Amino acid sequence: MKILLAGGAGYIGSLLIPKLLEHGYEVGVIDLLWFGNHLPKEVKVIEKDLFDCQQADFEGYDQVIFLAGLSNDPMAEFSPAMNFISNGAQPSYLAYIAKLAGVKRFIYGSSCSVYGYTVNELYDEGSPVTCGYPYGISKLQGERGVIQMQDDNFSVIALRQGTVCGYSPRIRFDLIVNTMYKSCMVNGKVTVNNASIWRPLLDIRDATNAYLRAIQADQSISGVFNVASDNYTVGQVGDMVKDQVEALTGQKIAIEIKNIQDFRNYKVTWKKAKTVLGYEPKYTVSDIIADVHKHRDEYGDFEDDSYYNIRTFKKLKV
């Protein structure tokens, strides 16, 4: 199977790609390379903006996964605009060729940030939406305009993440667990901004078997799926990225508490996921800290821009 990762260069791709090739796939990737190439020597990968693609770039390919867009809320605030046309029509567009070429399945990497606010329940796929941010009303957009072209040949299937944390050889320190992490090698403490709020979270290592499990799902099935390790408030967070920093490190954590507020406050199931693809996820808070610390040799200087997508968006001046 041949399957092409539109924006397959970033933080998921870079660890997704090795896992597809142990599985025997074939890999293609277009990207701009906003964040470098940590991408397999034999990849091949095309340096091109998206919406440049035509039919004729799409062929020959059975799936296509879409990871490209901007990545969270910072960017999309910085340039609505952009967040826009790259989370809500880009998608929606190359769907529409790959469906052209005779692609078979759309992968599209969406973000449970679509929620917005709930209140103290489990939120499947059938409940309200309501997230009033650009990121999340783009990634909605984005959901909607691919869904729409499922058909009895034209698989789409669209992954709602929960906040993705883990190493990566493209590595982000923007993430919570990943800050966290990065703040206590670097300052010696933890902060949490608002400890109540809840977050799904999943381990990288959990997200790529969740595109592993659309990739291989029978072709009937499309639809919209959350996917998440499990669902944490802040303050949960903290507590554990405190004590397994302490546990690796022998050294003393500090934890700060704030009281900012934030109106993004959300918990999901993904019961659909496991029932329908088969996905069950593996790794805690604590496995993610223990990864992200085995490769600590591999990050220099923690505050380098490379880290952290809003910086590196900024310079680029798009």
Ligand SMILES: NC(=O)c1ccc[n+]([C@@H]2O[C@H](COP(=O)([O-])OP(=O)(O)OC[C@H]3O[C@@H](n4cnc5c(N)ncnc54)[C@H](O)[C@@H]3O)[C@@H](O)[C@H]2O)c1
Second form
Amino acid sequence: MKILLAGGAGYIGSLLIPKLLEHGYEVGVIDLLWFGNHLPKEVKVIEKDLFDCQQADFEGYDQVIFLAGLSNDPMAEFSPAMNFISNGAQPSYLAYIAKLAGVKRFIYGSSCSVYGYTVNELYDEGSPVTCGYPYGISKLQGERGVIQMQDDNFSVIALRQGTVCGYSPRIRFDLIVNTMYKSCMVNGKVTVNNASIWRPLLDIRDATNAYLRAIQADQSISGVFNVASDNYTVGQVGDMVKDQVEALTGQKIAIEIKNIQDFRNYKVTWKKAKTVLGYEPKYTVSDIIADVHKHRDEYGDFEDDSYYNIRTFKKLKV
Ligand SMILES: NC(=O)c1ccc[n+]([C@@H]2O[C@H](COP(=O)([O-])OP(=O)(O)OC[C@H]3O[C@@H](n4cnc5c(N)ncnc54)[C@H](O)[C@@H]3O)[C@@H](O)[C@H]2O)c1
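Got the form predicted alone; any chance of the form predicted together with this ligand too?
Let us now look at the entire complex, which starts with that chain.
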């Protein structure tokens, strides 16, 4: 089976692609390489803006996975117009040309950030989506745009991912657990911005398993699926990171609790993904830290701009 990864050279794609190769899939990548290319050498990477793609670029592929766009709140807020175009319109356009090209399935990397600020209820895919900030709204638009193209010959699966964390060859230190780890290593302390806020977290290895389950699902399956490893309060995450870094390094880590207002607060159930796709998470916050720490010699300067999407994005002047 041939799979095209749109935005496949990013954080998730750089761990997902080696896994797909391991499973015998043929892969192709179209990406602007904003964060470089950390993919295995044998992968065919076309450096190209996805907006410039036509039907012919997608011909011969069985499935397309969308991992592009602006992938966090700071980027979306820095460039709201580009955010709405890249996260809202772009996936719809790509699903449209994929369908014309005879692709059988389109998998959209969506986000639990569509849920917004919720009050202590476990949200499923039928729960209200109340986000009022650019990133969440645009991810929801992208999701709705692609889902409505689904029919008997064109399956569409949207994975609403929790905040992804852990090691990838294209590492990011702007994602909650990874940021806390970096802060322990650089400043000897964990900063908790708001201890009571809930977040579903997704170990990047669980994320790659979710994509694999979506790829392998029966052709009749389409729909929106929450995927997370577990739900935690930010306070819980801070304590777990502190304990694990102390255990791994023998260094004492301080903890700083702030009371910064957050506009996102949600916890989700992934029961539908388990029942329909066979997705089962395996990893905890301690596992994430252990994995990121295992690769510590690769990072060099933790403050390198390429580890922070917003810093790289501002320099790109796109
Ligand atoms: N990382 C997370 O915590 C998380 C959580 C929920 C959802 N998501 C979604 O999953 C997807 C992948 O996330 P990630 O962390 O791997 O993102 P990333 O920012 O690391 O990678 C995005 C990739 O897309 C490419 N790209 C962007 N616009 C492009 C264009 N017009 N043409 C060609 N290439 C383009 C970039 O060069 C980059 O390699 C995103 O759509 C994101 O919104 C991510």
